[in-house]
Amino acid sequence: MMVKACIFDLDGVLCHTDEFHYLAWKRISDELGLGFDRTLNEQLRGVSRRESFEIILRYNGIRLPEETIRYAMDKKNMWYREYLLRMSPSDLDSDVRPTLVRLHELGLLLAVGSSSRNARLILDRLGITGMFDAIVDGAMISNSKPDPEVFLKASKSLAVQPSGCVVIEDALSGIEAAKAGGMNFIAYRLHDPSLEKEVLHAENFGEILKLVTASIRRAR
């Protein structure tokens, strides 16, 4: 693959806010008398807020009025943002910033492609917003992963063809989105039996750098 740009998923790759999502969904589920646990929370990874709540409702086998659904989503997001405000640059894994710097030095463009509407807030709290050439978040798309919209918009913002982009993802929905968009991808800390054996895997950012660097050398 001839890599010209890297598009990073946010949660689970650049940062880890799964626990904040869980706590916020748990609070609103408890308030509404809905069943919710960590196993169900895993199904919400990479999914929009609306779709996440619909998954919770289906799990509980009930329907709620639109007014209640909007209330629940707003309340969940309010609590989630409160948790996010506790974040700081110290919450960034030590190898993330050096890797982003090195990728830029290699001449690559960098983008974030996330279904989260809070992506910019999170990046600001971590102090890495300025390290990306483009940021596409949930407020800019109509369809969440596995639809490729978020990655295709990031590719367009970078003025790089999809085939020249490599997506770094930690969820199957994101991998499917990258495939659907005609992009290369690296499965980050994701070992699912449904993935083909030849899929590139990385357990840390150092491995991401090695894989991308190797592809650039082969292309040259």
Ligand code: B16
The other form holds:
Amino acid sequence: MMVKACIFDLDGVLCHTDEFHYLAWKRISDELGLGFDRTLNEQLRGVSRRESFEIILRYNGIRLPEETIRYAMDKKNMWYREYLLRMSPSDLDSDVRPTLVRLHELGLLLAVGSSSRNARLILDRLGITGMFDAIVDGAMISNSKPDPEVFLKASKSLAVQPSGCVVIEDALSGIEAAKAGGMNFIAYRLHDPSLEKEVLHAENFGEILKLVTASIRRAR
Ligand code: B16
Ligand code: MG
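Switching forms now, from the form predicted alone to the form predicted in complex with this ligand, please provide the structure.
The next block holds the full complex; its first chain is the one shown before.
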């Protein structure tokens, strides 16, 4: 790969808000008497709020009136934001900031590509908003992952061809989106049997840095 830009997923990669999503969905599911567990929660990674709730409803085999759907999504988001407001820069894994700095020093452009409408709040709470050359979030797209829209918008805004971008993702929906957009990708803490053997994997930001640096060296 000839990498000029890294596009980071947010929830599950740059931060651990995935646990907050789980807790908030669990709470609203309990209130409505819906079944919800960690296995089902895995299917919601990278998927928009609306589609997430539709997955929960399908799993429970029920339909709800639009009014109740809106009530559930709003309440889930209210609880989720309560968790977010408790976050601070100390919630950032220690290798995230130095890795972003090093990637910039290597001449790479950096972007965030997230399905979340709360992306800017999260980046602000973590104190890393200013480290990115582009931020594309859930409010800026019409189709969430696995549609490539979020990553294509980021690549466009960075003025880097999709083939020059590497997407770092923790969700299958995000890997599908990167593939559909013609981008390189690294599966982050994601070990799913459906992924091909040759897919690049990273368990921490140090490993991301190694993979990206190696690809730059090979390209020179
Ligand atoms: P919100 P990502 C995604 O973020 C989450 O993985 C997914 O669980 C969530 O439903 C979606 O954002 C929408 O989030 O309710 O905050 O708009 O992984 O694409 O950064
Ligand atoms: Mg994610």
